[in-house]
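Single chain ahead, by itself, as structure tokens, in the form predicted alone.
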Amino acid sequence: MLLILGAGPAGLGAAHATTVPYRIFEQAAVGGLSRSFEVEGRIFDYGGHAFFTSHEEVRTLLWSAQRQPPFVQLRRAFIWHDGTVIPYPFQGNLRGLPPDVIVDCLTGLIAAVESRTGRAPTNLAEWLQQSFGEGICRHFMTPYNEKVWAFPLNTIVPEWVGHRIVQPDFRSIVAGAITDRTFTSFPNNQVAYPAEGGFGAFYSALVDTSVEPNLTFDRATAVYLDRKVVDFSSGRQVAYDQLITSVDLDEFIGMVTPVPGPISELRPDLQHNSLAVVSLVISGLETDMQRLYVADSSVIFHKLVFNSNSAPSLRRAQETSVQCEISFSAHKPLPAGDLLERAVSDLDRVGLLPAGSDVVAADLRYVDKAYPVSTAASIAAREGICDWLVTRDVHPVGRFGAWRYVNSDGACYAGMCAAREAVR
């Protein structure tokens, strides 16, 4: 039997892909980090979500599970820079900035291109400088990435940048600075959202008539690799032939017996950041933006998500749902004081609280593990632990199950692949 731990995107993807008998256990709620919640009847997600994918198999699975076709639209994302708002991405749409900033960005880009040696960058700070030059980095790329990662950039290995940071070529950056056109050549220029409910509806819909009989809500407490048995908090024991887990990798290894000393000693090297999520419902604010990114370190949030613009079902007249994302870690602690008050104050600072507007609902939540951080030590720990588990018929998947910086579609696809690999 195939045992699946976790009913997030990875676990549900595995359940739909497997061809053998299986059971799936979830300790809390279906959807994992992709689940949604309500504030005074308005729907929010745990951090801003919008669906796009290069995995057509995942798209087909999710679309087929929805009662109505998902709502698809062009992504309206913007950058706030010292009072100026320009289209996303910063590096592709410089023309709306002050002339001296544009000059800084273009001369820095030219210098970076001229000085390239072919030596691969060893960390994110080097990668940004080599890719975009001093000006673009100083005005946006460096401070923004410092805010979102909450880790020193010279400790982050840029293994993920090809999928995450838009990289216009030299000509496109120059054209975006001097011509009247918007750069839109990036993978998530078109995004989707469930027609009903929050983003979590994409994955809760996967608990269909085939999955539901196999789904149990219970928390795994111990995994005995030699006997291939898992204990649960209810007192039940479940035997397995192959195990797929999207349980937090650090937590999972803590449940496993036996674990060689060298594997157990890798756990502290698994690095991550955390997220404070401020969700606000504001009357008197009208905007068609979906995202606003802010690099300025004196503004508390790095990203604003206008969730009421994610789908028509979420919109209400003369009212906007806004979510502020604030990353933190031991390297960059949360600021002192009331986060709700500070978020509202900084919304006003970036021009999003017009006269007569009012905050009619507010909510503050924390996501302890938001993004895995790819330091050299963290990558080595991830690879060491995961490679060892696979030799014991355990297949880690998902953002924190495999400690990889993937979106929900990537997690779902990884679950599908693991399910097929497990029964070979």
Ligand SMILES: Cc1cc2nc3c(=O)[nH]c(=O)nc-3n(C[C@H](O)[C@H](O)[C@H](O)COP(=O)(O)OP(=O)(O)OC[C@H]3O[C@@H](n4cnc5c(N)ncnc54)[C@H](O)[C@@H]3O)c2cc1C
The other form holds:
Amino acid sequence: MLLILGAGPAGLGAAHATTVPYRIFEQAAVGGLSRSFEVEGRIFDYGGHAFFTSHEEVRTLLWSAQRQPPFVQLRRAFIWHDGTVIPYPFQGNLRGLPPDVIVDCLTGLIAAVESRTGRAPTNLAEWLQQSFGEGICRHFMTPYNEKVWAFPLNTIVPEWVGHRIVQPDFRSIVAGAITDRTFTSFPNNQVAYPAEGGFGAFYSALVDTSVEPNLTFDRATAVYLDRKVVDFSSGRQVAYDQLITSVDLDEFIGMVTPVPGPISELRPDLQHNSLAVVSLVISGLETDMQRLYVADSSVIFHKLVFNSNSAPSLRRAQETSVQCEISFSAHKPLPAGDLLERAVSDLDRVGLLPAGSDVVAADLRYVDKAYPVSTAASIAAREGICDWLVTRDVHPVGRFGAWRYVNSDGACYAGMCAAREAVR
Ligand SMILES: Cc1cc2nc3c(=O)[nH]c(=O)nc-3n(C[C@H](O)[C@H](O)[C@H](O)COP(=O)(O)OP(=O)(O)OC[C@H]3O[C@@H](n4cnc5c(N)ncnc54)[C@H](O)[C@@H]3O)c2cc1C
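After the form predicted alone, can we look at the form predicted together with this ligand?
Shown next: the complete complex, the earlier chain at its head.
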């Protein structure tokens, strides 16, 4: 029997792809980090979620599970830079910035291109400098990435940047600075969201008549590799032939017996950051923005997500639901004071509390594990632990299950691949 732990995107992907009898266990709610919640009837996600993918198989699975076709739209994302708002991405749309800033960005880019040696950058700070030059880094890339990651950029290995940071070529950056063409050639320029409900509706729809009989709500508490048995908090014990786990890898290793000393010692090297999410409902504000990115370190949030613009079903007249994302870690703790008050006052600072507007609902919650951070030690720990688990018929998958910076589509795809791998 195949046993799957976790009914987030990875576990549900595995459930749909397997061809053998299986059971899937979830400790809390279907959807995991991709689930949604309500604040006084308005829907939010745990940080801004929108769907795009290069995995056609995942798209087909999700689309076929929805009662109505998902809502697809162009991504209206912007950057706030010292009072000026320009289209996302910063590096592709410099045109609206003050002339001195554009000069800094273009001269820095030219210097970076001229000094390229072909030596591969070893960390994110170097990668940003080599790719964009001093001006773009100083005015946006460095402070923005320091805010999102809450880790020193020279400790982060840029293994994921190819998929995540838009890299216009030299000509496109120059064109974006001096012509009136908006740069839109990036993979998530078109995004999808469920027609009804929050982002979580994409994944709750995967609990269909084929999955439901195999799904149990119970928490795995111990895994005995020699006997191939898992204990659950209800007291039940379940035997398996192969185990797919999307439980956070650090926590999972803590449940496993026996674990060799050198594997156990890798646990503290697994690095992550955390997120505070402030969700606000503002009456008297109407905007068609979906995202606003803010690099300025004196503004508390790095990103605003206008979730009421994610799909028509979420819109209400003369009202906007907006969520502020605030990253933190041991390297960059949350600021002292009331986060809700600070988020509201910084929303005002970026011009989103016009006269006559009012905050009519507010909510603060935390995501303890938000982004796995790819330091060299963290990558080595992830590889060491995952490679060992596979030799014991355990297949770690997903964002924190395999400690990889994947979105929900990547997690779902990894679950599908593991389900096929597990029965070979
Ligand atoms: C700020 C932010 C923005 C994001 N934006 C996007 C986006 O725009 N688009 C996108 O596609 N993705 C986005 N993501 C990523 C997405 O949320 C995750 O990649 C995805 O949910 C990971 O799926 P998973 O199945 O690997 O893990 P999870 O979603 O974490 O699911 C794991 C499941 O395992 C369960 N579990 C844990 N321990 C146990 C146990 N002991 N026993 C039983 N069950 C257990 C959990 O309760 C959970 O349901 C974003 C994430 C963040 C933090």
